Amino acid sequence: MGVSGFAYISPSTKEETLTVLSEAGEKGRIVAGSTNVLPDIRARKIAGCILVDISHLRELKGIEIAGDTVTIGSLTTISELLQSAVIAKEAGVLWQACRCFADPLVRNRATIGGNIANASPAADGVVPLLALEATVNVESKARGKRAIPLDEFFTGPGKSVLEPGELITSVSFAKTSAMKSAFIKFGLRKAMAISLASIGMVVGFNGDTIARVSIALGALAPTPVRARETEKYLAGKKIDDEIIARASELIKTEVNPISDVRASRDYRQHLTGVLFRRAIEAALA
């Protein structure tokens, strides 16, 4: 062990990563932009672990596109997504995220494997990605591959299906340039705000019918989740403003609020139906 409890490695390739994963077990801690697991250093919340610095693994970044489905390695960050015409045409939801995501050196560092690594309720790269229905892919040495869909992938804050030993590869989804999106994160800056409640949507149309909706929402329950009674009521209805106001009513039974020093729980139930109105209303414009 190095300072602090810590022990230092740097594997050079994804294989020797997932080895040293291996044999690591419940100790390895995985670092790239850090954003997460240093803060939690210094507060001691975490002690004692192997940090696998997988920051310099060039086979873990970029974006890619192939048919109809786009790929983004679990290294990219938040700035480079920003950057990237790629996403901004067919992953508008997520494109917009990154613009509210930190602040610049945040998004230069953080990765979106990091982020939805860190399982955090309040995730704003998590958001978006849920409204797109990406999946996860993940390796390890003991299990292979695993595709997960995202929806599946939280169990509690902070925790994920996530085992000992499995590394975020990348994340996938299905282009989305032909629909409309929109992204609405709420919280008591502008700047560097954790999420009092966010949303993230996606919409399609046949004419001016709703033929599919997806919407997700975070810092909402203990999870971010997918509103899918709400999608239910939408689908296949003419959107006015009476069915806005219905679906703005039922999407607040959808949440598991907390009360916190942020915000009461009857703050954010009534705050969910604001931001689906506003979302909604963003995505139509």
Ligand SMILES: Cc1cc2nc3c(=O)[nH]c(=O)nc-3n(C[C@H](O)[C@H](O)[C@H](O)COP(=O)(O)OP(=O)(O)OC[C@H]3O[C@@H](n4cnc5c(N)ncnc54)[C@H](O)[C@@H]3O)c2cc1C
The other form holds:
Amino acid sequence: MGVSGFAYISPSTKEETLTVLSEAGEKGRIVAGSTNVLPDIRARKIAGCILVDISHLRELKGIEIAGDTVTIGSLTTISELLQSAVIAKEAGVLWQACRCFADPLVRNRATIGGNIANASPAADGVVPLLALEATVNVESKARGKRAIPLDEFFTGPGKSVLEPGELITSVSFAKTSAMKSAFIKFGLRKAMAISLASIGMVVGFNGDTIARVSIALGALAPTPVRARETEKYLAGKKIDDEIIARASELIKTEVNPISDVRASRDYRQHLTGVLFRRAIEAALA
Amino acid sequence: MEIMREITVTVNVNGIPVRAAVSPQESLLDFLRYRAGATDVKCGCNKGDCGTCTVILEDRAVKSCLVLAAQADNRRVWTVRGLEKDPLMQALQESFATHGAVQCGFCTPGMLLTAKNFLEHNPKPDRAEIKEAIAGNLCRCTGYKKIVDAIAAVAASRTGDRA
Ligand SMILES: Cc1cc2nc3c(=O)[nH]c(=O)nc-3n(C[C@H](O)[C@H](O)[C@H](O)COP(=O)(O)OP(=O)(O)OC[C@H]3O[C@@H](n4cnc5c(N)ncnc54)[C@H](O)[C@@H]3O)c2cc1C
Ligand code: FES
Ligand code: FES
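Now the other one: the form predicted in complex with the named molecule, given that the block above is the form predicted on its own.
The next block holds the full complex; its first chain is the one shown before.
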């Protein structure tokens, strides 16, 4: 594979890409916006592989609505999501998250498919999609098409059920224009900060009673997670200070954060309750 | 379609096609500095954090250390020196000078390109929007205030209109 250990191929259609990926097997490495791949190559976390460049595949770009379902092509950039009136209206939680994503220059390159495949526990595109109960649409020569609930997609930091040869083609979810949304990212700086903790929330109210709520948390466990117990507790409740206080205690028991250079486990656990409170207040406002 | 150890690319740099054989993992930043001689594009961190390597790729400001050179094949790239005669760029450069928005100058080419691209898409920004727009461009000297002043002054003078 040459001195550098890298090779490059740039298929011109999705079909060609699937063929290339199936032939390359474990050696194949998809490149989309390359905002993770290039730094990883430089840090020698990636070596000796065939870079399969999909960045120019128009088939994988764009946002579509069919009936009640919104589908985002995997190569859609974070900037494109921010500029989309459809996303602002039908997926408020995702739109808000895109505003906190990296910085405007990175957003011009970073794709939603790359954010999902990269499988970071802190991924700012994934947390809102989890709250939207999204499905990841995947394709390969070996297994054909698979629709994987995002909830079942991640298996650990940087790990997912995606197999060699599989390409994420899109991600889809139901419209949420009738619901309230909130996304809050807590980082050490405003721009370009990895989330210490993040929360995405989608709530349907019936008057002042919670009809339905989904809550996703980032950087608080080995993968982005749903706060299922808190969701159950809140469903059917009339929202008041007492309920919010109890839920913000409960949600702390649902996370399993790490201690690292940015913050301790205790601090992250504390943050979970604080972020929950802020998010529900933002959703109510 | 073939698997390549070396890719021959042609990148249009400031209006001039530059052709070279690049390695698969080569960045657009290295291509610009070492093959196209565009040393006005700076390398601060080489990992996406600082914004000194900012260029305009087609219509978008990007960090060139995060783009594969191969991905820029047949694309247009603009750096500061190619925009010498661009009226909006001239206005920004003058404004940076008069507002004291340049000290060591290392961040300046990237900062100017980000500002130009931003004002083209958003001709009447408020200060908060300007600050957000330059969030990916770090400056160790000025404290940003003078940079924001300089960009705001250009926006106010409406030179930002499709010049
Ligand atoms: C300075 C900086 C700041 C950042 N800030 C943030 C931030 O605030 N929040 C955040 O969440 N992330 C952040 N990131 C990380 C990164 O930008 C995102 O994860 C981005 O969405 C990755 O998308 P990409 O298209 O660049 O992926 P690439 O780098 O091209 O690929 C990433 C991974 O996904 C795989 N992949 C890509 N596309 C597909 C596909 N369609 N199917 C299957 N596999 C695929 C690749 O093989 C690779 O393993 C930041 C990165 C940098 C450099
Ligand atoms: S050199 Fe590219 S962002 Fe620092
Ligand atoms: S002027 Fe020195 S880094 Fe900005």
